[in-house]
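Presented below, as structure tokens, is a lone chain in the form predicted alone.
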Amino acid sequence: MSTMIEECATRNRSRLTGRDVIHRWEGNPIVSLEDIPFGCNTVFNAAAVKRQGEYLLLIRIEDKMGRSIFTLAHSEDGYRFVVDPQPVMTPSETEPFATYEACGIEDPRITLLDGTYYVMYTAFSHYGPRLALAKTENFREFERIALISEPVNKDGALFPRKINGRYARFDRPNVGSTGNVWISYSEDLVHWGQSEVVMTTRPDHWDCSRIGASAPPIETEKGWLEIYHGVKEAAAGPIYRLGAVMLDLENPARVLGRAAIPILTPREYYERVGDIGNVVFSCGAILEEQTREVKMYYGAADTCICVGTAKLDALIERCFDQEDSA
């Protein structure tokens, strides 16, 4: 008898943790259609920044229009959050910015740089997507910088130093209906190049169909860590899923070690049912220095924003981990 009792402990634990290195808050989702104080018609993913102790998400939702803008919400613990009245960017009316967000702004990523906030977002059209550049002090007003890329591109994550004297960026090329992960540099933010790719899908795997950055990188000592999101084509639509990767510090085109299977994938109801299903897709992540925990945000099936945690050490593991664990 305490055989079979300790098997359905060992059984509850399990179900408790889950299989994947994330671990999903209780509260799950923090914002979703209901918590946004204005009129929109749903929630997708956010950027996350921690500005003088207040952890800060800029939410992508799809206003009444049809069109993606930013809206911000404030939490003191980073799990409860209360979102403004308003949206702070919406997209440009001045041009050339204007002709390139007709269709809508999406899928912002916060980068601390040299004490100031980049938002590196995608500018969307009917001429495609493409990478634009924003700054801001204080997260009320956001000054655009420049569009920075050519179409069709997205997934862009600024580094939070420079390499070898000068800026870097992470950018998703699309060739047909693949997308790899690229690296680009600049010396004045405005002007990108030198261009290589970084890694690419992987035949047969949970990212086979196209990969692309979802975090900014997070420094650590032993490379820069990289949350990415990986895509797979199943008979009933695409599933997103989300795995790590770590990349040399001084040659992030260098791959040192690449999770073999994801550290979070689509398993919770609000995860895998709403708009758009099976999805888990991240903007944002903040690293708790004293306690090497990082927070990761996620959207969870086009519909709303969730948090989960994971230690760092146990990311960087399992980049270099190639066997199936859990």
Ligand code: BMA
Contents of the next structure:
Amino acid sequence: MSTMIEECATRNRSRLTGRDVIHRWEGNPIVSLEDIPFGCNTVFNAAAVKRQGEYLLLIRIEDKMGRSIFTLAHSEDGYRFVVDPQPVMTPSETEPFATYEACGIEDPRITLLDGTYYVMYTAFSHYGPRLALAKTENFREFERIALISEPVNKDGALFPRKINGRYARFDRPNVGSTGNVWISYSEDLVHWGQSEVVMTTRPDHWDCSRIGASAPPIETEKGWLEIYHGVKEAAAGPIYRLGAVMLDLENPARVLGRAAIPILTPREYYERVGDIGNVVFSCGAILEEQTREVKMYYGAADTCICVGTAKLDALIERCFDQEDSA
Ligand code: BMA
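Moving from the form predicted alone to the form predicted together with ligand BMA:
The complete assembly is shown below, putting the previous chain first.
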């Protein structure tokens, strides 16, 4: 009897996992509330980077008062992480950041650019969310550079190199309850402009309500690969899924291919049930240069962090799949 049940479970599991191009790690979730050595409410999502062979996650955590802060976790293999005993970045007490981080700091994305690690994140205040930029050399001290957008703007992700002489970032200005992926440029990382829309919600798709950049873009021989999130407002609340798009290397406002179907959709219990159910939300992915495998880190149900993998070529191919051929 128990063998039959096990067989059914295995069959159901393979039906589930076969549907997404991202393969979930069997040991998910990798960071949950129990792994945080200090008191907090919940675990959201994380920026990810591989530095001198060590995997680092800069994790958004909600403290006991309900404000988001960042803490760091380390791993040798990209799967088993140990979280630092204390948070590494909390809302600033120094102006002008203090006013605009009064409700917390959220959704960090790390980019290595010209030898410096930059963290683009959302500063949350009574005036709404806006983008901010910090930098670090050692992941112990984080130096704030500037507040770099007006509210309402989120989902900032810095490109890893200049494009035609200018720094570039994705951002997501909101228009009411909707929002699209934009690109903005800067000469100095502080003043940003020349903004253009990159891609919009698709009324007949899973990403019909709003979209935003997720992981910082990955440079490939076919273009910039961007993993983004798409939201569909359903009767029971929003469903957050992840998709992939390929953008022109010299003009990233030009979409070369956009996957018709998500690369990851909430299916597992830990993605369905939590503080906010039906959420998979990524802020970081690491390309393993030798194996061309992408490790994508994502927050599940605003309650824990998970990892999934895919071959870079499979993600690239998916960008050019205009229909459900999965
Ligand atoms: C977004 C961000 C994410 C979160 C998601 C789902 O706006 O705040 O951190 O995971 O909503 O609640």
